[in-house]
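The chain that follows stands alone, in the form predicted on its own, written as structure tokens.
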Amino acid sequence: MFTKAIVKRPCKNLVNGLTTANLGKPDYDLALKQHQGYIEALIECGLEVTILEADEDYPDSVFVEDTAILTPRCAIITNPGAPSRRGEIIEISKVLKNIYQNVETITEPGTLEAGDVMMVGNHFYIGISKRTNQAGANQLINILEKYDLTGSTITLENVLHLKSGVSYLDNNNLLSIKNFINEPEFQKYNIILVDEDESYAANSLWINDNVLVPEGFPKTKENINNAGYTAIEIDVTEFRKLDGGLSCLSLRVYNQL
């Protein structure tokens, strides 16, 4: 179960954030409205939400997920692969030290962004990408093992982050684009296939038997409802313009063991 979430308000400099999407610049005022809707959905799912104020020094800092990995036993501060984002970890580190007794850190030469890390129970899948390298993944696996958790790596192609293409929905269900359906490590799961024309919706977010789904992807929403979850649509068009998805916009705190 998730109990808390941490989010960060989008800054006005959001319009200059990193992107490969070619969807145009985001509308800041609309992004603010959409972000508030996201916060309200987290609260609806039963989470206590901590809201950090915007930081104009970091255009991408609204995508707070990339700065840390939260496990049931520890928090791990990342070392983002995008150099312009590395300063974001300073504030997050201070916040998490007030929540977790154990806080670890990924260091050079390792790079790691949490969008490349998917937790399934006590195991963590780590995508090797342009933002997460093998050294960072090895450090993460060593930290996880220190807390009786495990990790393994998956080499990515054609997606920015692992969770851009696959999301764990609990109850052994995996929401996935076709790129991952033959991945050997995923054959143990029931794969809910996301159609190619709705691939963005593969980044949906399970929270306590609800699944947040980006608005405008009806087939994916129907498949999630049919799998026994309550799908909640969230409008995130402005964050999509910056390669951001639903999971990117928060850090979720699990019941700590």
Given for the second form:
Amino acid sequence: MFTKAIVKRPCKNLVNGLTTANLGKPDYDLALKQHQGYIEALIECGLEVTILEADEDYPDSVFVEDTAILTPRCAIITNPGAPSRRGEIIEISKVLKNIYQNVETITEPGTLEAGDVMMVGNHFYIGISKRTNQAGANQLINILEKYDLTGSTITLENVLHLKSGVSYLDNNNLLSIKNFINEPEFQKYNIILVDEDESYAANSLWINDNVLVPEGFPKTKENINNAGYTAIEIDVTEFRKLDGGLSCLSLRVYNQL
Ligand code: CIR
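Please move on to the form predicted together with ligand CIR, as the form predicted on its own is already shown.
The next block holds the full complex; its first chain is the one shown before.
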């Protein structure tokens, strides 16, 4: 069960964040408002939310998910593949040391961003992407195995992070864009296909009985509701402009296997 979340307020320098989206610059005031809506939804889902203050030194620091992998047995601080994001781990590391007894780290030459890591029970799928390399994935698998957890890799094409295209929703349900539906490792799941014109909604966020879904993707929302969840729509247009989705905006503490 998810019990807590950590978020970080967007900074004004957000407008200079990394992007491939071609959707224009985010509007800072609207981003702040949307971020507040996201926090309120997490609280509505029963999570205790820690809110970290904005940090102007790191334009992408609102996407706090990428800085750590939280497992029920340890936290693992990443080494982001994007050089401009490396320093984001300093503060997160301090915060997580107050929550977790066991804190591990990914180090050079390994790079890894946790948007590339998808937790399915005690197994962690790791996307090999422009941001996460094989060395980083190998380090993560070795760390996981120390805690009786497992990991395996999936090579990505055409998506920034693994979870840009696929999200595990618990109860064996996997929300996925077309690119991943033939992935051998995913054949054991009940795949909820996300239509091509709603591909952004593949990054939806399962929190206990709820799933947060980006606003404006009605087919995906309906499919998620039909699968037995309560889909909660959240407006995140300003974060989409920076290739960010719902999962990217928080780190979630999961307490039991
Ligand atoms: C970046 O390119 O790093 C940010 N603009 C977006 C990060 C999105 N994070 C995620 O998918 N976990």
